[in-house]
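Below you'll find only one chain, the form predicted on its own, shown as structure tokens.
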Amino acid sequence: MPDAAPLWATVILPVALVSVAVVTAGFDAVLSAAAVRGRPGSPREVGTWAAAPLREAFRLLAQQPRRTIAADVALGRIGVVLVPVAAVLAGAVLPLGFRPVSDPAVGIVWFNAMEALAWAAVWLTGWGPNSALSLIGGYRFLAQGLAYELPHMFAITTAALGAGSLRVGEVVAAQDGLWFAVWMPVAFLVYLLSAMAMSFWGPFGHPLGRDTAGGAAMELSGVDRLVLLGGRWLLMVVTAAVSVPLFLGGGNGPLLPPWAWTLLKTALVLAALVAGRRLLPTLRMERYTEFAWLVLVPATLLQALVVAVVVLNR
């Protein structure tokens, strides 16, 4: 059982996220202005590029609040502020490098459940604000979970099966001599998509559709709406970085310490996601629906009954 890191690293880990978070916005926004705007021209505008979430954080930190008629406000802003706290928690089993936050034996577990809390909190925000298109986003996230969530299971239950533990730990030790995203390709790609669902993001961005003026999001201003988008972004950087441990070998790796391999392997997941939202269709949620349970759950029941002979030949 690898060790446990130190007590502070509790204060660290919602910085880091926070920290990663940022960066990651800042990247989705240059790749945004320069599809609209053509390439930069210095290395300044790409800087102005980049803290365009920066300014728009600063500019909801100052906006007055907006209120509906006979608006639940505490609950909806429980839905609100449980998005970055259930992205933070899932977090919790993080290892950077070798060295998890906390370790516990039903890790994988722990991370699905907090997934789980999510639902609620989206479903809340929505219901909160007493208004029809606002409670229409709730419910879609509902909808989208029922899409993806089973396949999503199955595709961690796998990688807990091919290491025949729970524990997020283990699981990155037994992946010493090979990644599990070589000999589970079902597995890991099922599970990039349910990540992009999860934090709705891109395809999946129907809880806040511009077709619904926002949906979830629609009646949110100021720091409730910063709130909600930064626990979004959060939720992207969790899964991203949860992919690595269970898939991409966590720490391991030649010439560079676990940690800088840790960070370089999130780093890549989350390009790949944030390049998912320009080169993934958006398929309408019935019809996802329809994909997740005849084409994605069975193939990631069919990878983990492959996985689970080749554990017991072993």
Contents of the next structure:
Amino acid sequence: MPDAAPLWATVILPVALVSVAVVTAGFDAVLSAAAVRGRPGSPREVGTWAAAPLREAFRLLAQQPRRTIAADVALGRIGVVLVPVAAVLAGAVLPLGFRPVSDPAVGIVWFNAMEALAWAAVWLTGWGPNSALSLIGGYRFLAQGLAYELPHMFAITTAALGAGSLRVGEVVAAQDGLWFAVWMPVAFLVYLLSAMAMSFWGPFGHPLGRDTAGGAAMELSGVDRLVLLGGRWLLMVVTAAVSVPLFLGGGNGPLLPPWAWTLLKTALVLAALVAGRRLLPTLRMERYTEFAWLVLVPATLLQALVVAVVVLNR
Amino acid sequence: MTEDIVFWVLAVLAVASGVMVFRFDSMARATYALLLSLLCVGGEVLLLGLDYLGVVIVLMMTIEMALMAVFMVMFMMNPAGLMPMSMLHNKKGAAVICTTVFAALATGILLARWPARRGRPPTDPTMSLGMSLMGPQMLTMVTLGMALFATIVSTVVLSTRRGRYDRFGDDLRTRPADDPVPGGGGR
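Shown: the form predicted on its own; wanted: the form predicted in complex with the partner chain:
Below: every chain and molecule of the assembly, starting with the one above.
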């Protein structure tokens, strides 16, 4: 059984999540800039590109806030702040190696509940400024949730089913020999899709789409904008990191210590998600909804059935 | 001591935000005040040591309230609740019903003889909850699930304006179906 982490881990967790998010955003910025230039840059240029997200963060900190008429400031603020808060709370069950900040018996449900909070928060963000385009963005994210939440829930249920426990630590322990990603490939792939969808990212970026001038984030400026967009990176880092204990064997691996394996696997998943943004076009949600309900839900249910039969026969 | 403080903070917050549901004149604020109230209830359940139930309340209620926002747009006479509107309907009837229910519950609480705890809490409350729900009452649960699902399907079928003749034509042979929104399944 994994031990509980010491108290300082509670302080370290948000710092660690933010640093990983900054590095990922930097990596993404380098890829974008290189794509615009059409060739890889010199080391010095790469450094400048990689620091772009940080420069943008400082710019937003100093930016003059913009107000809209008859805005529901309270609800909008709650929505903006709730995105990073929910991401960090969801990360509380995240084992670095084998030691999470907290390992409750229902860790997987906790993770899912916090994701749902972030889902509700983006609608609030779109609602707050009393602006049509941002409201459209908020509603787009609700529709997106209706498409991805069910397959996503079945996927993480499958991992819990394979381990016979909702405790993240026990899910990791159950993958000592064989990673869940190997014999639950459908659940793993659906999880990766929904990881992009819940951080409204890449092909699932319609809620913040350009056709609505930035959608839910349209009216946000200054610190508000920084908190929401930073929260989105945090959400992506946390969901990518949780795929490691759920499907990729957590800290299990030869030679390296468990925390190094966790970091390495998280980095690989994050790289896959960043690549996914470049490879796939933005999806309109009415299209993805039909695909999710007609293809992904039955597929994940069949996957759960296979896992259930294997577990019963063990 | 800490538990007492947490209990009272959550309890007061739950009741206060429950009251605010009826004080706000904005659909969005009322929805999220209700969500806050239900989240506090989830916290109280967590405090009782029922981890699974508590977290599931948080999960389900959040999703439920977000869905309410979707339905608000679909069915309300005031789409998206953009105009201020009263959350109070049938004031007198509601007051009578609420007072009666409250009086009945309070009497029950005061008059009932509360049993002392027997035995110990189980090591895995989620497991015991599942066994007591799904063990002897499996047939009830399955029937209930089917009944609920049938209700949902028939409600949607009854409320939709477009039937299969609109979609597939008079001889039901039009392929792909003539839908206002194309969808991505390629049917």
